[in-house]
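A lone chain, given as structure tokens: the form predicted alone.
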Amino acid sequence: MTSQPVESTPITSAADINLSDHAFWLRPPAEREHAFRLLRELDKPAFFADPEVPYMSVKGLGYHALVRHADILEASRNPEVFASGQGGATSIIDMPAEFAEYFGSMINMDDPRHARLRRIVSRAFTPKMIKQFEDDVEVAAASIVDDLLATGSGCDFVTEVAARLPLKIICDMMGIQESDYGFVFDRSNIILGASDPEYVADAESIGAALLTAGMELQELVQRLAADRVENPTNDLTSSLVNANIDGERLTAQELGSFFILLVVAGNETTRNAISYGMRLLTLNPDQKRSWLEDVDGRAPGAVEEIVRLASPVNYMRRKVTRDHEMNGNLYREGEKVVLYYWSANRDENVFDDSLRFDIARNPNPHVGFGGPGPHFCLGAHLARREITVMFRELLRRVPQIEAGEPERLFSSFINGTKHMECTF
């Protein structure tokens, strides 16, 4: 395996594209953008065979690639037809049973189980707790920029800036002690970057590495939860483990899976949005100047535009529960569809000059936090807050900062940046 771009034949038509080929995800972003534009121009969604995954021996019959904004909105609004719980949403191939223990969180569920879990979790986020998280973001971002300035010249922006903020907030939220930050960070990297040899050395080891990382994170939070039953505190773990909503409680397995979802989704995706945003500002100095003219006033639009173009999660999968016609195309019961958010956020029919970074873009109906419906990102508010505060600190205190060429994560699932030097 390699995580570096490789020589490949040019893509001249949709017939040259295979989203299930791992080599496709080694292509530079511009080539991928060209490929998805060709797919959006087709009369109907392209159909691909399932990818080869060493640790998943049972393959399905393939999937329809939903690449248009309209298709993703429609599928998201109809979860009873396009289901998340039949084999999982985060893997194109049906998730093996042994993986469900660690990764079978509510993102991979349908109602009524999904609604039950979301209700319990949502009630645990009290207004007081949310206010405390927001205040903590301010303090953490200021401290990170203090450390950045102390370097005197620059650093790896991903590991020293973008990754530190969401990691600290998520760990503090759950009550994870600072000495375990690195442990959580490393395991979350394995879970979302297992196909990249920086995190897992070879393809044959991916399955075992994923299961081990999931088990270790689950054990960490379950030990913490056991303590919070006896010694309640004000953190989210205590609220979750002691929550009793209309007689319903989280099981130990449900708590563990939710924690994995929280640290993976809340940490990795926000760090990638911040990293991508820094690169966008470097490549678009006019937009950076515009934001600097009114840092607070232009932040909301800038953050939405960063999330649109970053699209940290490339896709989610759904399975069709009954024959259904959508936007003129028929989908059969049992078929799979893959919702490519990254492509939808570049759809020319929705976004004028869709590849342009425009912090004043309005409207901006991106699906960077997922489509409308029950699976819209539970942490969207916190992610927006973290991105806003981090860039406010950077723009006000280090306005001359610039990002170098990013080293991209090798993944079909996450649009990630592993390393990126910054200078100021």
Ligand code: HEM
Given for the second form:
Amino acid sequence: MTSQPVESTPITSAADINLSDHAFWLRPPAEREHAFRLLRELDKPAFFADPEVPYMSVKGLGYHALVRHADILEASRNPEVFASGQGGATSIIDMPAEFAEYFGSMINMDDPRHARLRRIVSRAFTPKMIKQFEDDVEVAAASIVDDLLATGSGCDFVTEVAARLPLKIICDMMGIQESDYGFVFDRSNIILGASDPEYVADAESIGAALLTAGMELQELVQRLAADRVENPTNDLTSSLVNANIDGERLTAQELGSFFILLVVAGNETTRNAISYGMRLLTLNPDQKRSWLEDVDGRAPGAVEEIVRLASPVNYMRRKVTRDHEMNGNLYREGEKVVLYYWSANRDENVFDDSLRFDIARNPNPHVGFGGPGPHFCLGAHLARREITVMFRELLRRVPQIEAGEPERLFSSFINGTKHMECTF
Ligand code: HEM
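For comparison with the form predicted alone, provide the form predicted together with the named molecule.
What follows is the whole complex; the chain from before opens it.
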């Protein structure tokens, strides 16, 4: 199996599209754009059989592909009907029970369990802690750009620039020491990039690799937690293990799976947004010039536009809890729907000239951080901050930087870039 684009038959109509065929996700970006446009033009969402997943033996009955912005908004607003907890939100096929130990955190739960966890975690993010990490983002981004300049001419932008900032911030936040950054980075690559042979060479061992990576991250946080019970500091792990949040405390399993969610969700997504943004700026010199004219003033619009087009999280899944009509279509109890955020962010009914990168786009109601509902991204504020600060440093200190051709991650779930040379 290769992660590079392969020759494939042309897509001429929606009937040629199968989102469950792994080969679909190897198609070049322009073909993917074309395919989702055809799906958005259909009268009702296309229905696909479940994908073949070697480590998941029980297949479900298939899923409706929600590709329009209006459907995704509506489904997100109705979590009682479109549930995240019944078999999970992060996998099209129901998550096997043994995975829940490591990957069963709030993203894969419904209220009231979801609300309880989110409440505990949100209260642990105190204003003081958030302020401290905001300051750390500035220092970390400056030091990454120092290192970039020290290369003299360029490097792999993904591993040496984009990946380093979110990794450092999330690890510092939890209290993980610098010598463990590489360990966390490798495990989060396996968890979100398992379908790519660069991270797991043999498709048959994906299931085992995922469980091992989850177990290793859980062991790391449990060691840390044991220490913080005795020696609390001002990090998030200390807040979470000490029952200072209205007497509510996470169990060891809840802490472990929340930590895995945080490192995985906080790392890959922001890294991919920064890399994708760098490529967009290279391909759109007019937009880069415009941003350079007012680096701070145009940052908020530019960052939203990067997240819209990057859409690092391609989809999330929901299960229908009761028969329900939505935008003229019927969804039956027990069926699954997949919310393609990536497609909604290109919906021509909502975004004029939707494939154009326009840092002044206004309004920009993208769903890159999820739709309006209980699962809206917990880290959106932090991610926006990281992307803003990273580009501020790059544009001010290396304005001539350009990105080469991206080497894309082979994944249907994450719209990712593994490597991309940059030069200046
Ligand atoms: C550009 C960067 C990011 C993108 C595109 C992104 C995207 C998303 C999306 C689409 C969801 C919604 C899941 C759903 O609909 O079920 C989500 C949830 C979540 N994100 Fe992010 N995220 C980013 C950065 C972060 C960061 C930096 C963190 C951690 C600090 C984080 C932590 C979370 C958590 C914990 C959830 C689950 C929330 C819940 O279920 O209540 N994310 N994210």
